[in-house]
Amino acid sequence: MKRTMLTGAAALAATALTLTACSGGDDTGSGGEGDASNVDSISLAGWSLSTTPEFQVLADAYNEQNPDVTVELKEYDATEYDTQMVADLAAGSAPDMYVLKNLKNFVTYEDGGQLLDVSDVVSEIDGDLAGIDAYTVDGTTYAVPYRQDAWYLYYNKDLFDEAGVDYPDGSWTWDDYAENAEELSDALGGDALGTYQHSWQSTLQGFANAQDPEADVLSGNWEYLVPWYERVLELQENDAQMSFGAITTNSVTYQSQFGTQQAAMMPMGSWYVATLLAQQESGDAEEFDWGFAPAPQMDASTTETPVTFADPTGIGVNPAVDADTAAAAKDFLAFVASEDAATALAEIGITPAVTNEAVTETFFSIEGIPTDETSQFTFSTHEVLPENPVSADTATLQNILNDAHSEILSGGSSPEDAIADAMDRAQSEVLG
């Protein structure tokens, strides 16, 4: 018999949302027949507003087209976002709309009845909108994506030139990546390492789960991860990659490693384009020539359309809002799925959920952004798979995998032993 267990914040979230759903509240179903013209302001949750400008960009762009409606932002703590949002929803003080910051927690909100049905908005969208399937359950859609990140391979052209190593061109496998990382480290003679893979489980498991044909996070069968860990451990042992212990003990940030030229390569999400541009302008990152290439692949069969991963980021509507506010919120969601919104996001280096020729042109018109052929191919051509498939089991299984990740890279257990233990836990705590 399948058994679902949530831990930590997820358990708190499920409890709070269930209680709210059972209390009845003001659930307005699909929003009724409200009149958006009766509303002059709607509220939207965001986090770290000073360093995460996308929320204000969307609010301003919408207001430019709808001068009678103001989108008011409510700031939350980035690290406690879901916990605080759950508390506000339970207390009836949540904003009219909120961002689904972590896809693995989407099912908690959806199952708790804390998202309005926005299928009618999606049905009117023209063109492709990446990530919409992640927010659709049994034919009903509960959020509209505004951004769809993807993981790339960033590289420092100056350090590659110094080492005499050819740039990644989109044809690399992970074995090519490891070989070049070691060659770079040797050639740079201690001035910089060949690569930097941050301590997150995403930097290894995200790629494995997207690219490995045997991968299925929800199955609890994770033997396929063993060779992926063996490759990274070898990079650490050969001084081509900083050790996991050094990263965690010293609280090393990935921005400091690539931005100050401590590493010649770095797998990271597309959001880092905007961050690096901003940090080079502010002086927080050094000035150097850089680019981004497709993530290395399992083998050459996927290099024409590289497979990578990332979760979409969507916006949902608080079901406690009245019918008029629901209508206004849906109008805003329709806007965030538009080319106009996508263009506004692309202007600040955000990868929007809508990508077409005009959006791509806008993205690569940003001052300082790499405009080489490989970078443009990387942005426009890939298959992005979600890191967190939507399931009530996802959060707990990912927590188990994260424990295994730390255990392996810290040297506590071999990949075989740690993965076997994780599989046993998955069966006993979740799937058994």
Given for the second form:
Amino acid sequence: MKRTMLTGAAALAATALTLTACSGGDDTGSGGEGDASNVDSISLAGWSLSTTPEFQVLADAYNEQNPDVTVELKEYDATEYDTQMVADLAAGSAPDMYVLKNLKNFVTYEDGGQLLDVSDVVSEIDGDLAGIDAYTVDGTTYAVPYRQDAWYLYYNKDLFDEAGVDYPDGSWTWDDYAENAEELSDALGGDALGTYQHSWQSTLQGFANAQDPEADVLSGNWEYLVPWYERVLELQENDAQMSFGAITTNSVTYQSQFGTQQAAMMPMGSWYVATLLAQQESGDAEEFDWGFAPAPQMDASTTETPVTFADPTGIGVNPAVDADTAAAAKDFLAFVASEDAATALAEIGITPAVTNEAVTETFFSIEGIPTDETSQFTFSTHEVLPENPVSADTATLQNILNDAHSEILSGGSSPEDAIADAMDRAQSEVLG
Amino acid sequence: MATAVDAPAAPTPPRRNRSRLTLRNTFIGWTFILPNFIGFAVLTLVPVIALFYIAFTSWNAFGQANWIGLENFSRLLTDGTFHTALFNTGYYAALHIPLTLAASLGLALLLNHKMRGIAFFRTVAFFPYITSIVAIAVVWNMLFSPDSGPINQFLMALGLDNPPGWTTSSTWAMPAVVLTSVWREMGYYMLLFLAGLQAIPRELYEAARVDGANAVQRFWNVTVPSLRPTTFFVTVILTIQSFKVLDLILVMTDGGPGTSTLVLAQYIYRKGFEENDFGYASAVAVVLFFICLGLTVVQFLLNKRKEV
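Can you now output the form predicted together with its partner chain? The one shown was the form predicted on its own.
Once more the chain from above appears, this time first in line as the rest of the complex follows.
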């Protein structure tokens, strides 16, 4: 009895959906005319749901406030997320809303007309929402960020104490950082290295692009990267940092390096706070005292509001949905930008796009989290720039820069030569 | 007696029946190959035809593909990275094909003798081929590790002061990848060679022996000519495989350091799935298709000439 009713309802709903889809035509995107109360379920894409709880947290928190609407999650593969999403959108089988995993591919969706205009949601948000500018093209906003990571400098207090080196206090420049890394390595005498910079191009180019006043990825003039590479090469040569070759050939993970006290410092994104807490809990990481400080700066002029980088993570709406679903999805997005959503995310160690005192308080009430002043300052005070500029050329230029990255750090060419080669490639293949 | 006389008349069916039978047999035949053919048509044939169309367009996976004629192909002429990838692919094939041929033939000859535990040794030789490629890449990367890897430790113990950097060096990364893939694939081709070896009639060897041929002469004058069909097949498959190489390189070096191990298949992957430039990626794929096709045709022609 119940089942037949359900089937009947589903069939009716399906017919209704088809009808509205047909009558809706092209104007579904204009928004405002749909009625969210006609919708009892909206779908959202996510990846690796068992290890990435943030999507379920958002869905549950929304459902608590809106008991009539369920947010259904559709799982995707974490590494192939964008490939699968492009295919699903092109095939018309994508969910109502999807997460923009990184800014590099935002332009593909935006340029391809795969994101609904959500400017009206944004205009109603009061307060500051980090990362919104990155999703705004020519005055139109295409996604609402729920999460804004930032790169910090993690440090192992036990190893600092052992080496007799002062903790980073937020005043460090990159030269201070390098100097301290070498001092730590010497003092720890082989037990641990001074620092660990993972093999990703972000660990170096991300900071350079955010902090260097000469930085402009899209210009194809990348000479400014040379001194940044020279500094890291020197750290490798002086055994203050594991060599790039050793990292890649041994498939070294950054979690193991910092988590098992192989390195006293590590520049890494804010997501690692939750990971490290979970790993210390499960025993995958050792028990030790740690904290996080602002990322080292180019010079002392920015230490009051440290400049760091990380892409926002936002949610956009599939333009293929009907007007009612679009209205429901926008309602969900408005919730995503609220303090309630931010608090729910902060509870599980995610750095939300909304930061205020209440959110900071929630974040630092997580069990085991370092609560010292520097860590609190790091979380609440910084200027985060996106890792990648939004442009159709970004992906190609990033690939060229990544080739230069591995070439330089493996010792194949000097920074000058490899960067000059990369600039030639950019000119002849992309910009010229 | 009567039955014997009647018998020939009985099986002559009417003509219509025979054609019905043929039809029926054809139909049964079709039902056997149809599932496979539908799969091939939908998953291979249609995409390949689409590829040839997309190669002449500018397409980012959404909306209409815009016809741009030969623009993608003229862009290939001046694309330095494409030239690097083309060279690297040729370099990989030039090392990989002869080395794998020699190694798998050598293994097959070695394991073609009657001895204790032969099945075990054959299984061991075949094992790398069925092992996960990611596991292989991780383990070989560690073996090749420049400072702590066993390979360089061994080379240093032999007195080599400056052993190569293998996957961390632009010069040595490609040889390192080739070595790994030879090790991985030789067991598979060994199996094909073993089958070929066992099909060679014993009498040929006996006759050669009677004529006073030594082992080396028997190898060159009996084994090698008799194995020619197998060698031809192996070479064709190996050539195509070498030009299409992707997985091992992707997990072992990701094309690096720099672009030193970037091959055509990875370049297609990058342009298509990382940079969403499907038109251009298809153009590169078309070039790769014609390289494989051209080389195969040349090999067939050479083989035919030898046969005559």
